[in-house]
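In the block that follows, a single chain appears as structure tokens, in the form predicted alone.
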Amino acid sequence: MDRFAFDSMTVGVCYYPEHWDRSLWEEDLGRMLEAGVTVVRIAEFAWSLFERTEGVFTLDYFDPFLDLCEKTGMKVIFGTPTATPPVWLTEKYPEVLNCDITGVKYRHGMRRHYNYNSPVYREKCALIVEKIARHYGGRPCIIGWQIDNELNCEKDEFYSGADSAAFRVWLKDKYGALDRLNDAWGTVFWSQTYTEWDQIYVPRPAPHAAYNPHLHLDYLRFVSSSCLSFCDMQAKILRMHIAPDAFITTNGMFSHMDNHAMTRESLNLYTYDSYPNFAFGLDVKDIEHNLLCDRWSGMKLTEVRSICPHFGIMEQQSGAGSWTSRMDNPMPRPGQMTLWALQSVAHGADFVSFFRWRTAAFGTEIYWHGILGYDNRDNRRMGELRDFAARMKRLEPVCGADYVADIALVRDYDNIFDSELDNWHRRVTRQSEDAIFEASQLYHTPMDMLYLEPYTALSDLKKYKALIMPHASIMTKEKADLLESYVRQGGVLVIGCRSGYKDASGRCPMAPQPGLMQKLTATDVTEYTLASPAEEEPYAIWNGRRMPMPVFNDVLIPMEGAQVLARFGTSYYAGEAALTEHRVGEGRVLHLGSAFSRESAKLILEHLGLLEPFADVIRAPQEVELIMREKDGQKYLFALNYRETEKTVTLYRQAVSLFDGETVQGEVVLRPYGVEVYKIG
């Protein structure tokens, strides 16, 4: 599908007409428009309004509201209601319900309690989507359609009988014969060999949750395939009935699904739900991971940008976020709501819709606060909404501008799924991706994220001066060849420990490590170990500087052409190579024999000449994030202060503030939680 792009900076809110007396509708729309809101999202949970009993459709509930939207000029994003099946459906057809791993069904009363593979559920979803699309598809106020709500949220694993049946079909299509499946899964281990397709199930309870890792890897691929098929079914129905210029999207970005393929195949706009305040929740235990607090949303926004460079935010946090059952989060401090919304804009969002217009007075989300409170009075958040909408008008030149980054963190779904199943892989990946992001944030070195997909081209890689692929345990010849072409034509590739030692099934071939990567690294790994808690924390020495080498160590044996940059300083392998560099064609490959630390990421970027690319334009403290967007050769610099105190930045050349039009140079003070955007000459 052709990508949809907003032609102007756009502000929206999520609104639920069914939650409020009709006498409030027109007043609400007027207050929204006065505040600068021009789009509302509606209807994504309203199935029981459309089909209160099976086969009895009352489709006109939202017509009076849409009439008001057309009268006032408000635009609408309309949601398909398949995230919340009505009670008649789940009671009459319990096979539509998802199950936990023991087979116990989830029951009515929540949301997303269905499974994608129930034939009955697919039939009922297709019918309600078609009915709604036929009825509302021609409304001129509807500019877009949202499929479902947050696919794979709440539950991203599915264990119903329908899922096992569909899994077998998926496996037959992939392998064709049981002998091929048994070989790929290594089922001779522990006498797991299958002789009939009906013997295969989605994962079931096992001691220590020790499932066959190769089965489980295929299971996660199957979950993704099921989700994408469910989304595509709805997209195809919508395209038959809606206006040709209306976009089709879905919201969120959840695990066990190939968001890139889903967007490419079924959507023309990707939207994300951004809740930075989760970093401050009282249920968050991992303090180290939340070192940067709300700046961690930038990691997710970076991933969203890899899916859709110019994306939308369907739900931007406006108030405290909490259900009655979980997620205790404080109210955003004055300025934080605007800061977080501009964080989204800085990362590539040209549409920002706040969740929600008014805090729910009933239901599970009564503590998930919106712009307005229960009392419906203007408040501080309403003031920030007006301020943000005014700022968005001044940011009009930035609409459609590209995020500027010289480096990219490389991922692929096979390794993401594998890292969930493999404890070694999970630990090094978590450590490294966090450290690389921390370094990019604290040392003002913006990065992109690049996913290696079957359709990824060499031109996608050549956009970047350096690619960091920390721990691609699973490597295929196709990906290795693509990376080699990139390096030979002048690119820089950086990898870490535990690279290239698995095939596409997650098996370990009888080959030297790093497997298919060895031609690029010119290193051999014959000795490797988890860092021992009984010994000194691992480190290496690079040009006299001590560099932490956390979690796992690969002892690197340099082969012909490889230069040793750093050597281990601890354990029985002290003095052995810890970091190497190998020239390949016009480019080079760096191999780090550990997980990444913030310090090693910084030193490597410094060595490559890629650290702090805006240093000739601006100097900023670590508490301030720096982002550049560029369009038609014009650069726009965002400076975001995430602290509750003032921070000072220094501009080394004249710049024009897009917010007040003033030309500035030298020291500039950013208010607490303040943001400035400068046009750089």
Ligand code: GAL
Given for the second form:
Amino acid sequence: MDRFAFDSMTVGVCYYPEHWDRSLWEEDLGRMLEAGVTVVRIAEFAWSLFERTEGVFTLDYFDPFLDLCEKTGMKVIFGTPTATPPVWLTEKYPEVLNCDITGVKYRHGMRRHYNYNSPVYREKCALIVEKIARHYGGRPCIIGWQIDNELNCEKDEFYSGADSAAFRVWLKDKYGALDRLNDAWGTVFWSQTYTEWDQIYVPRPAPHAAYNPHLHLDYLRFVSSSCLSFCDMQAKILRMHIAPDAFITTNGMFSHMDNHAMTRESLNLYTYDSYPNFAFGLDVKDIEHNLLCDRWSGMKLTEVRSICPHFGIMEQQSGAGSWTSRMDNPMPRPGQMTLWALQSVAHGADFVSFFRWRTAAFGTEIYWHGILGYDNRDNRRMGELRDFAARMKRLEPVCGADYVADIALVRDYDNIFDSELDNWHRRVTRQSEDAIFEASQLYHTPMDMLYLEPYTALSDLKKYKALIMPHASIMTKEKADLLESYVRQGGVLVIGCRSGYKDASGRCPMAPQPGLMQKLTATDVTEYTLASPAEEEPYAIWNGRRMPMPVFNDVLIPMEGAQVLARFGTSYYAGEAALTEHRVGEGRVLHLGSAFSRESAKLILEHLGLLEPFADVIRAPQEVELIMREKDGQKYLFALNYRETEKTVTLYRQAVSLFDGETVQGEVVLRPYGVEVYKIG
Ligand code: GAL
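Could you switch over to the form predicted in complex with beta-D-galactopyranose, since the one displayed so far is the form predicted alone?
Below, the chain from earlier opens the complete complex, with every other chain and molecule after it.
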């Protein structure tokens, strides 16, 4: 699908006309426009308003509201309501319901309780989407359409009868014959051999949840494929009836789905829902991890950017968040709502829409606060909305500017899915991705993410000076070849332990490790171990400096051409190679024999000359995030203070603040939760 990009910095809100008395609509729109909001997203949960009983359509509910939008100049993003099937549908066709792993159905009363594979559900969704698209598709105020709401949110696993049936079809298509499936899944192990397709199910309860890992890997691929085809079905229907220049998007981003392929195949724009408060709830491992707090949201925004470099935020947190039953998020502190919105902008969003205009007065989300409170009076958050909208006007030159990063963290869905049922893979991946992100944040070294997809080309890789692919346990020839081409033309590839020892089915081929990557690393791994809890944390020594080597150790035997940079200092492999470097063509490959620690990530980036790329422009404390966006050779530097106290940065060159037009140099004080954006000369 063609990409859509906003040509102007745009502010929106999520609005639910159906939650309020009609007499409030015009006043609400007036207040939004006065505050600088020019787009509302509506209708994404309104199926029972459109089809209260089966086949009886009342499509005109939103017409008076859209009339008002057209009168006032408000633009609209219209949602398809398929996240919330009405009660008549789930009562009459209970097969549309998703089940838990024991096969018990989720019942009506929440949302996203359907499965993608029910033929009846697909039929009913296709019909309602077509009816709505036909009815509203020609409305001039509608600039875009949102498919469903947060695909794979709430539940990203599906265990209904329809899912098992569709899984068999998917497997037949993939393997053709049962013999091939049995071979790929290693079913001879524990006598799991299948003799009929109907004997195969989506995962069912198993002791220790120890399903066949190869089946599970295919199951997650299948869940992704089901979700993508559901989305694509809606996109195709919408495209037939809506204005040609209206974009199609969905909001997210959730697991067990290939968000990249979905966006490429079915959407014009990817939008994300950013709730940085959730970052406070992550396992706070230590003080420095805690230091990042809401900056962990940047990890998600980095992933979003890899899907769609110029994305939108469909839901930006504006208030305290809670359902009546779960989640306890405090109210954003004064300035924090604006900080979070600007965090999104710094990472690449040119459209930010706040969730939600007014706090719900009823329902599960009565504690999920919007801009306005229950009392509907002007308040502090409304003041921040006005301030943010005014700043977005000043940021107009940044619209369409690219996020600048020299390095990228490389992922692929095979390895993400594989790591879910492989403890070692999961532990090293979590440790490394966190550590690399922490190092990039704390040492002001912006990073991107790059997903290796079947369509990923060398030109996508060449944008980066270095790629870090921490633990690609699954490696295919295509990917290894692509990485080799990248290195040969001058790129740097950094990999960690547990690389290259599995094939695309998740089986371990009989080959020396790191398998297909051995040619690149010139290392042999004959000895490896999980770090022993009975010993001190493993470390290595690099040029006299101590570097933690956490979680898992591959003992590296250097082959011809490989240079040893660091050696283990601990355990029975003390003195053996822990980090190597191998020149390949114009580039080089570093192999670290462990998961990454914040220190090893930092030392490697320093070794590569890629640490702190803005050091000649600005010095900032670790609590301040630095981001550069660039357009037509012009650079814009964002400095974001995530703390409740003032922070001082030092500008080494003259820079112009986009917010107040002042030229500054030397020390500048950022207010608590303050953000500055400078045009760098
Ligand atoms: C999002 C969702 C919204 C609302 C919000 C706050 O995940 O799309 O509909 O539920 O969270 O909980």
